[in-house]
Amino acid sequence: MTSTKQNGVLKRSEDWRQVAIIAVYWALLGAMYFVPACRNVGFLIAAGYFSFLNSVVIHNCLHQGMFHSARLNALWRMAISFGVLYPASANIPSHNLVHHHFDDDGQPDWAATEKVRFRWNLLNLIHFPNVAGPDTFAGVQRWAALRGKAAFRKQYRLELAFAFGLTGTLMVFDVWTTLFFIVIPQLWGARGILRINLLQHDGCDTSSEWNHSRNFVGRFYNWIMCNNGLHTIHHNRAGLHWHELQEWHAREVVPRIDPSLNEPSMLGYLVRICLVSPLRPAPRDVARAEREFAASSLASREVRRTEATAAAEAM
């Protein structure tokens, strides 16, 4: 059900979960930087995992600001930019406007899964950020240079200055600790979210209305991931708050999607595609289910793209 509970600072009380994720991540980074006993593999793995969750929070917050205050939303973007060492606002053009609509507007998706063409799934997974990352940031720079994007450029630069400025300051005082225990987790999260994009779309039909994405539907996974595993409904109903996605996934996606695109476990899926069946499969018709089911009230992709553009201009 949609939450109507309001908080004095946050728009939705559920977003305290996202605040807690970032607080834990910063605590892990701080512990490794200031407490030598915490500089170990266990803390590093935990920091890498929470860096990935930081990327999930960026994704959610750049669709819907968490705070009533525009100033707090801007400061929050700066804080979460530090967590992955790139400006969070890059998500507006790269994800909200380009990726959400694939290439149906005649423009290429900067993070299209076809950018990697190895036969082995594992090689595609490893290499994908090396291709999608540069293409994405080149696209962001082109978009930011357009007329009327002055507010975006200002916020983007503030995030860039804060992320690199704080990291650089830490490096001045302890270069090796910063490189191993701050920068490695930052880069892990930034590259990890690109790899998730490959898992979510490779082998799907991006020209389809409902079978363009793979979902990871495990309850615990989606609790910690703020429902980021429910990707189909997020693409189609981008205006929904992440807390609402379970209900809408069950209502609209499940009847229209090929059952193979609802994976119970991301870890199980990774084991299967990297070890059990390591070769990239041939494309198949995954959109049959939606053709056999009644149409929904979903607006056309053109209408959704127009709405997304208007929302981006308002952020």
The other form holds:
Amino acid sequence: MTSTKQNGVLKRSEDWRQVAIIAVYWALLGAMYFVPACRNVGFLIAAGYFSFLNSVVIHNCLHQGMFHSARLNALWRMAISFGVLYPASANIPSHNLVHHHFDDDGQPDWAATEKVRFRWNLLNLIHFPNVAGPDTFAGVQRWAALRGKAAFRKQYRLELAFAFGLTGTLMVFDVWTTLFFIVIPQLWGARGILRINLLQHDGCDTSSEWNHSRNFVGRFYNWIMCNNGLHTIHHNRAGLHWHELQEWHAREVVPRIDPSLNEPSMLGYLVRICLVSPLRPAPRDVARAEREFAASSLASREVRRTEATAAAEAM
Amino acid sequence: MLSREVMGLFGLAIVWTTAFLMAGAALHTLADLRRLRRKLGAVFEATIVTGSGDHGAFAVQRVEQVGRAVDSGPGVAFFDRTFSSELFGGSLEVGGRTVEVVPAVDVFVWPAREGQVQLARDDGDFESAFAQAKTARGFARVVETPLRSGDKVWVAWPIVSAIDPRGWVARKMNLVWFFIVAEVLAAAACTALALVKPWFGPVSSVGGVLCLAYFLAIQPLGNMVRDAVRTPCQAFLRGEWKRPGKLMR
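Got the form predicted on its own; any chance of the form predicted together with the partner chain too?
Now the full complex is given, and it begins with the chain already shown.
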């Protein structure tokens, strides 16, 4: 196990990278809003990309708060909610509790890949957030109404108010610049993280323990994405910090996974499924690899879900 | 530099891509309903004479639910876990003749919504249910909607329905068509408003904001339509039981 490096307000020094991502993203948005010369293709594409990274940061921070201080974590969640125009805390029920176990109390994951049914992969990729997004927020609403979730509801509302309040304020001063150069990047990131679900799980066997996800294993990709390409091990060992995933992926996932689910490059995969083989393939038995390998020490999904629920209560 | 005109076109492209994808997904739903309508070609009406199940039940539709405690009320919110159907068998009167029917599990029992909701109304011990609903396991229950002797049914094997399935399919097809037409018209209306001259003036700006509102609203509306056309044997029941024991919907 890699040792933990302590660093002032942050629990781990590696998380300065996440702070830098958000700082760069805010700078890009600010530049486009205030400086007309920055409203160009380069800045817009960069803002879209960093918005997506903002979603990755949300994902990481909602698994493990970055700061020692609970108040700083709460404030940070508000800031990163603005970046994607949805409350970051939504990730607790939608991702940590439902998606990680591919199950919502017996009903499918809110972001189940079967929810889109076009024959073309590209259409599914574009359309997926239109379906998974509303299902996710409807599910979050139902979950948030449950007893004992008052603190969650309060934080959720604060994040909602901050994200929409700041965006609305910017709109009051300059509606078009906000729509084009703030809202479009925000929604690109929010929808991008949903699309990643499709890339990571379509064609996989979500009922299996080790072949439920597709991994994107490129080194550079995982550096910039804070190891979010290593999805199988993240699902199974959600408590691991993102910087430990490479080691665990090599140790636990590689021997048990169908090699086709370890993609070297996300870009290459996208080109293949959108252009080279654009039709959705028939399902195949990808879980054979794990059946042929010895059992692991992985706790059952039920146990892991109980642990995730307890962790969510503590956030 | 990206001009407002270029970005405006880009924004409208996003709105219309979404509108067409929503329509395309709705057309898939429509195709499912058309397939179902074809299956219903051989539907016949019958009256249940006898049922081999408990209390003369001929068939039953079940919704397995878990109840979880909610703060408001307080109450118990029900979440559907599984849906299943079972045919116990018995006899049917069809056109003056009596037909014996053997038990089966590969059936789809369509309950009447009103009757199902009525049966889901829980007037038992709220406090006991609430105590269980507060635990991690929750308050488990199964809502059973039986079809009994004397009930009129429509049969289009493997569907056994308490409502006329042809009428149900026709209504749902109309709903989907309405959604497709309305969502395209709404996109057109927002676009027209956004394009009012002078471009990017006050009226055009309202159109721009409405385009964003359309984009955000059409997606949950699409899911609502998708859920509304789930066949009655798979339709969400959910529901909430508020103290002192009234089902709120």
